[in-house]
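Given next, in structure tokens, is a single chain: the form predicted on its own.
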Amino acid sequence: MKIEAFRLERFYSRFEFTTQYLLCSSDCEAMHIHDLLSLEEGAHVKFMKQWLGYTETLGSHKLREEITKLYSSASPAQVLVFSGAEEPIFLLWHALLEAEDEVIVQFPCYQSAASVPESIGCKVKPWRARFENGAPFFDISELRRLISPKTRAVYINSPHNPTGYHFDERQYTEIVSLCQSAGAVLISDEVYRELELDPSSRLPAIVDVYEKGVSIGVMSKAYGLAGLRIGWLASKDDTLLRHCAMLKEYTTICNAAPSEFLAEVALRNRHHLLNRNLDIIRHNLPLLNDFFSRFPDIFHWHCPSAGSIGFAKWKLDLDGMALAEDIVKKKNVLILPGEVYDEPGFFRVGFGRRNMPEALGRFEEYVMEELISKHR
């Protein structure tokens, strides 16, 4: 198998842990183990008694029970737990696909959604975002043109990384209908689900509304617990789940017992985590909106209605990679250039962390000192 280098992860490996301020983080605010355990009486004592042996390949039954509370119809037997969200994406594609299969993927995307099928020898058909004055949207008529009886699977992500776009109910229903007509599996990356600013815009999990739907979730994004490395998929296709479990025996085999315990605690208290992170987002978004409104000659910005990331567009003709490195050097702030998504001229902004205002302040200093003065 030959697979393309993961551009986003290569970029982050250079800068993520050496740059003071990350203005591009895709996840929400993390917490210490002590703070998580304090959410539940007796959790600290139980954690200290956690047995450090092997765990079940499928994930502990208790953890899978907690995960099913995110859905209206899935049972613990229909959930498989993995290390983060990357592992289920990787193994799901290998369980589903053979060379020459066709898949449709929203673009821009988390690269493994496209690069893994390509490495298998599949034809990946991009469903590309369109932009009007910087505002992203996905045209359902374009998906209608792309999909056919040859389509093995469609991969969607809403709220969307990196654009922040969120489907409405009508669009979502039509996507399901198109997949049903084609007999295609519909994979829904739901890692930002429950971070809707208006809860009424929350879409049902795909596993609850489509017999060939696969929901992917993770503790990293909406819940802010990336260090647990716990993700999952939910599906009502028993054969697919068995195949994924078999493949997992060639990768991680099982999950870390402490992580599974902590993920259980977090999910039992997920509304506390979600409310905390939504408070951070609601505090940060007006600051971003104000910032971009003050530089209309430099940026296009569309404020997302869900999730913790957005996609800003430069109005200047700039080398995004070189600019990002210069900002790190001069202000110790990291932005994520659109080049890692094959979208030059854009950059990803993250607003789910508490120190975003400080990061934004330093970024503004750079804009004033290096862009405003030099482009007058």
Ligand SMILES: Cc1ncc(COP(=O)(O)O)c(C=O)c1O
Given for the second form:
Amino acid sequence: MKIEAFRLERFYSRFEFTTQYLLCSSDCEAMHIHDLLSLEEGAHVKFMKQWLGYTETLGSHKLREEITKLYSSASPAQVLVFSGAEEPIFLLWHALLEAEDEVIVQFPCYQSAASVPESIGCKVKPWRARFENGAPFFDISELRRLISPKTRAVYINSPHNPTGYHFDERQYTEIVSLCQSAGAVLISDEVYRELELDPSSRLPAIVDVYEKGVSIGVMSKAYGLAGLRIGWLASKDDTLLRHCAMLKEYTTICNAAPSEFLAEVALRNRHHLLNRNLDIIRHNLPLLNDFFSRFPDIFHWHCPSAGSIGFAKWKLDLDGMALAEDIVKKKNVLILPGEVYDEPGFFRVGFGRRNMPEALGRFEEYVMEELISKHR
Ligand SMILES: Cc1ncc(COP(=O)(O)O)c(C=O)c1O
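Return the structure block for the form predicted in complex with the named molecule; the form predicted on its own was the one displayed.
Every component of the complex follows; first up is the chain already shown.
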């Protein structure tokens, strides 16, 4: 299989563990195992007694039961557990697609959504974001133009990586009805779901509203537990689920037993984790808004209403990659250049981490010292 290098992961692998301040992380603040176990009486002791044999390929029944509480209509048999969200994206595309199939993917995107179908030999039609003064927008009439009975699947992600865009209920319903008319599978990457600042803007999970809908979820983002490497998909299509489970026997076979146990504890206490992470976001966002408003000649910024990331635009004509490297060198701060998404001129900002204010402070120093004083 020939597959394009994952540009975002290539970039991260150079800087993530050597740069002190990450101003672009998409995952919310993590925690120690000790603190997670403290959320539940008796969990420490049970964790110590966790058996370290192989686990069920589908994911433990108890974990799948906890996962179904995120949905209104899915049963444990309709949930499959994987390593992160990356594995189900990869396997789902392989289970669904054959060469020459046509799919539609929101662009820019988390790259595996597009590169995996491309590697299978499929035609990937981009549903592109439009930007007006830096504010992202996905036009439903554009999707209407792209979709046809030839469309095998549509891949959406809301809240969206990297733009922070979040569909409203009307748009969401239209997307579902377009897929229904075309007979297309609708894959909804819901890894940032439950991070809506206004809970009334939370969209129903796709598995609950469309018979051909597949929801992808993960512990990494809203719950801040990326190190568990636990993700899942939920679908009402038994054949598709069986196919994905069969393919998993060629990748990870089953999940790590300690991670399954910890994910179960975390999901039982998910409101506690979500409140903690939303508090961090509510603290960080006004600081970002204030920062960007003080440099109107340098940035376009549109404050997202959900999720943990936003996409800022440079008003200056710069080499985004070289600039990001220079910021690491001079200030030990990492931003994610839009180049990794094929969107030069933009950069991704993450605001779900506790040390974001310090990271932003150092970024501001860079802006003042290198961009304002030198270009004046
Ligand atoms: C939209 C989206 N989907 C899937 C993933 C993969 O999640 P994980 O790294 O937990 O496997 C990410 C990670 O950044 C993402 O942003």
